[in-house]
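Below sits a lone chain in structure tokens, taken as the form predicted on its own.
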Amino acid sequence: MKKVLVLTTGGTIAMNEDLSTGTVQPVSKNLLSSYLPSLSQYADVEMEEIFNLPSPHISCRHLEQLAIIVRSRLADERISGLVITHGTDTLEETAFFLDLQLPPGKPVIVTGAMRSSNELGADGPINLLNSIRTAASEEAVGKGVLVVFNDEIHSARFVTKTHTSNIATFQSPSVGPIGSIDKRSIHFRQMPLEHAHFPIDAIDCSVGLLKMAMGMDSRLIDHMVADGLKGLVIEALGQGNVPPEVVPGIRKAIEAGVTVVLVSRCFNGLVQDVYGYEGGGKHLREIGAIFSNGLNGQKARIKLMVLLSYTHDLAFIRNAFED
């Protein structure tokens, strides 16, 4: 029977509802470990805390000890897979920020939870199941870091949350899962053709991210900027436009040295060099802003946190979003 570890780091699958107020918090003792034994059939699964946070709680040093101790484990010849526990509003940038550090290999899972473990109709525990599953499974080999919930399988690069409270909240725009999970087995339809390895030791957390509206000008940017800021990432409009306001604070954020990098704010679809007026994709492209390559604001954030970690040569950092 293969042997898989469960990394836990808190959330709502490790939370519980207070039932007179509604209020949901995290306990002190690790609730996931009254799961084990009904676990046992399918792999041999020890648990492990790493921490117990809700996941707007994580920060940068979290997510560099997480890797620390993901590498580690992956290391011992005795571990056939790896399932992190997590909370889900910021679920998706962990799993991209560990697919970035890892090259594909063991099968590494996260997932969580979006009802606390005593509500009625509580998801944690067949996530955790068919999470567990997934791990011990051949076929999950050398695709990278995977999302499993409500019976689907993502690829941590294109998975996003997409609903506040929803059991089915996470989705992969424009590509979709790629596979899926009953009682009895599991099917992948699809191999993710692509995979950025970029490990690091340490992530450089001095990167912005703002969002493009109607009417907006320079002035947040400005202050990023002053605010010794080194990289941005934009979610401009449509294709990769932003208000005519708005270019002259990138254009001095670029010439001070920052790296910016544009995404849509659309969750379907490419940010291209369409549109030549000021402000348009291909104006700001001139001016020296990055493309990126389909990610969502938070993912391209990531990523740039972790190129700017791992080198400063700016074409690199280009190729890297733009290839």
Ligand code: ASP
The other form holds:
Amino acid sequence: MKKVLVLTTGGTIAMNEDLSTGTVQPVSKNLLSSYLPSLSQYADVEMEEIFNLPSPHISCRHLEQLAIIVRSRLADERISGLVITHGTDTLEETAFFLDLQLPPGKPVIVTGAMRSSNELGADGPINLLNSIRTAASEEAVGKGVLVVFNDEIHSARFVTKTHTSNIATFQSPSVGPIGSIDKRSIHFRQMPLEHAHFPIDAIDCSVGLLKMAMGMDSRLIDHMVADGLKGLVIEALGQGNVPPEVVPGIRKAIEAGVTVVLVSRCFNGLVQDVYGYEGGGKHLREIGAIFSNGLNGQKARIKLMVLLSYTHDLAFIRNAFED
Ligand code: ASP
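Show the same protein again, this time as the form predicted in complex with aspartic acid rather than the form predicted on its own.
Zooming out: every chain and molecule, the one shown earlier first.
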């Protein structure tokens, strides 16, 4: 029987609801260990608590620690695969960070729950079970970090949280899930084509994320640059355009040495240098903005933090986003 290690980091999957007030909060004992007896028919499962945090409390320092632990547990030849339980709010960021840190190899599955453990219809147990089955599956080998949730398997690069409360919250815009899970089997239907790998020991978190909206100007960017930001991800409008009043801020940021990456605030599609007007994508590329290859804002921020910690070579960073 394959050995699967579950690393717990907290999140709703490890929380309880106070039934009198409806408030959901962390508990001190490891709730997930109570599921171990029912999981034993699928794999030889061990559990290790790493953190017990709501995922909005996960920081860059936690990501560094997690990467060290994940690398060392994967190096243990007795372990066939890892499952990481995590709060759903920032799950996609941790999953994508780990994907950028690990060469494709043994399965690493990230999962969580939308309903706490004592709520009727709790989704934690089934998400955990499906993750363990996927981590023990030969087919999951070499596919990069995966997110298993609500009977679906998603690639860490594309998956995002799309709903505040629905258990079908995790989706992969434009590409869809790469597989699905039912009672009898695990079905992979797509193979991720690309895998980027930029291993680092420490992550520099000084990268901002700013969403564009009608009528904005440069003031927030000016403040961020004055504050010593090293990188800035701009969630631009449509195919990668900003109001003209934002252009001076972007230009000054680039001149000050800030690496500026453009993504779109649209849910689907890529940013491109199509529009040639003041603040249009073509204009922003001319002044030095980097275009991302379809990542959302929070993932582009993770990738830029990783790349700025990996190299000082701007051409390399540009290529890593635009290739
Ligand atoms: N707020 C919770 C967290 O991210 C949500 C969840 O786990 O579903 O920790």
